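This document starts with one chain, in the form predicted on its own, laid out as structure tokens.
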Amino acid sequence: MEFRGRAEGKEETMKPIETLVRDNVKNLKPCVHGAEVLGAAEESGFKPEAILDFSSSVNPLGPSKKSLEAAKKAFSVIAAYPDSNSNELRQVIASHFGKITKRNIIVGNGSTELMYLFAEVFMKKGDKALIPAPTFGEYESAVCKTGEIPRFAKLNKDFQVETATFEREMAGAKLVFLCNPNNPTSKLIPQETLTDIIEKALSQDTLVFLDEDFLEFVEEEKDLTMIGNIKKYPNLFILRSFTKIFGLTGLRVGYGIANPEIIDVLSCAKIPWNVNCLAQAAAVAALKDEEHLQVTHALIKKEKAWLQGELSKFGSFKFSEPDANFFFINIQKSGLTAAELKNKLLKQGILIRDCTSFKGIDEFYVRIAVKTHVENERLIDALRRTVKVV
């Protein structure tokens, strides 16, 4: 399409906008996600607040009251620029984990910003990035935005990383993305496998981007996190988020932990004032509210066990015990595709995640989050009306 305008009585034309776009951006497509509540409401006729969203795996209790109060108080400073480096928040994060300082931390506008920033900073022309499949789709988008094409390593039949296969595919890679627990499979990477990959990567100067966004839903988090190993592994960058267990989804706050050399480079490359004052204040308060986290952990443990028991009664559902706060289910024996089951449940006001968009799996997988007991009961009732229990 050409654009036309008038200047001094003459008609002017402009080249089609697509000819002005950078080549590595032309073919980018939006990544598909869960939590499409507004679209689901338009499709189903339900009001957004009437839809139970099981497609988004966040804290079912929402953010803590203390974090909301902190955000409200921060309105008093909304006329000023926020701290561009999120210094107070970085210090609170460092104190929370211990053995690290704020020099080991960068804060982003959601963890997704840091995925894109990391790829932008470290991927040069001709560099290779390795990504498991299936996993979170934004890793691929972040690499493609740099102009490079990622390589994929398919998970095994149990949806686990095969060490030998992955390390073979990793040869010559500049960057590796790993998600632990993995999204959408809800499976932890065995510690031995994870350590072997990081050490192999270190030996060949490969950077490892390790996404631990869902690890805080795992009881053994403190034993499983790799945060205590950043000095040992200078090639390691660990991603965390205030979106998932802290429930500050709409405020967009994420952070990364690595050695100061990596953090300094990323901090120079990030956009200024990337995290607003409300988000910074809410995140500080959320991290300090240990009581809310304890209540959340107790709820997730109890409801995940209950939901697993109920879902197991559906003979046409195939899944293994989840490590995170969501279930990854093969529904092929139900006679429905993921899209069909999603549509049938949406007609009952319930939204689940159709996992067809994830690379490396077919059209028969869904993802279902753990929510409160009343909400989980509604899900099971809706499933019973839709799928035979055999």
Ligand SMILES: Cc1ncc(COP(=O)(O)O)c(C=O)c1O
Given for the second form:
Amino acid sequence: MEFRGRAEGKEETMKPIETLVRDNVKNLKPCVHGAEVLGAAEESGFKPEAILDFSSSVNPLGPSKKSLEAAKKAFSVIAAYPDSNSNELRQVIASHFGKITKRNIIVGNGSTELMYLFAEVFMKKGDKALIPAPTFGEYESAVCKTGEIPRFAKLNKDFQVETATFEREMAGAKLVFLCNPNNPTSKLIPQETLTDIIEKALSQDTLVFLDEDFLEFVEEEKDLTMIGNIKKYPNLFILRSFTKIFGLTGLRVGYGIANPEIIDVLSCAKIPWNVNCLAQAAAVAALKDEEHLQVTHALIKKEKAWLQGELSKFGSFKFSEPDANFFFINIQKSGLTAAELKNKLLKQGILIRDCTSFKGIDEFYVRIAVKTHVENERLIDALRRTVKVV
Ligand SMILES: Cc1ncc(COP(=O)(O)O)c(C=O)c1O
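Okay, that's the form predicted on its own, but what's the structure of the form predicted in complex with the named molecule?
Okay, now the whole complex, with that chain kicking things off.
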């Protein structure tokens, strides 16, 4: 279509914009996510604040008060540019984990920024990237934006990475993405599998992008994280976020941990001032507020057990014990598709994630986050009104 505009009384024409777009971004499609509360409000007639959002698996208590106070205090420095390299935050992250320094850390505008940056920096024309299916959709989008089409390795029937299949598919790959624990399946990758894959990848110069955004919800986080192994594995990049357990979701802060060789190149390629001053200040305070983390862990543990008991009473729900703070449930026996269950619950002011948009699964899976007790009770009541407890 030809565009006509008017400049100083003259009619100007120009080529259709689509003809000016680089080929590799022409066919990009936005990734589908949970937490679409505004759309759900419009659809259901509920006010956004009246909708209970079980589709987004973040801290049900929200951020720590201390982090909010720090963000408020940082309003006084809004007139200045933020520290482009998030130095204080990187220092605090390094001290939090120990054994790493701020040279091992890059901070992003949400951890999603770092997925795109990583793919942009390392994917050359013709390079191969491997992604398990199902998993978080932005890895695929990040690869597609570089102009390459990723390959997918389907998880097995228990939603686990099949080491032999994955390693076979990994041959010749420049980059593999792994998510531990995985979204949407809520399953940890066994340590042996993870180590096998990272070592195999190292032996063939394949980079491993390991997303540990949900690992902070897992009790054995300290034993399971690969952060302590970055020296041993120069091909490893570990992703973390302030979106999930820290609840700073709307501020957009995440970070990556790797050897300085990787961090330096990413830091040079990132956009300047990528993380605003409120986000940096809030994240520093959030990481120091151990009490809020402890309270959150205790709540999640108790509520996850309660929800598991209640959800198990629905004979038509099939799920295994979640490793993360969300349940991944096959509802096929209920006679409803995920979209139908989502719609029926939305009419009662409850939003769950219909997982149909995830690659590699059918239309019968939903994802439900663990929230506070009162909220979880509302979910179960709504489910009882909607699905038979057999
Ligand atoms: C596994 C996983 N990684 C990363 C993200 C994005 O996190 P952030 O808000 O830090 O960009 C999400 C968001 O849902 C996710 O599920």
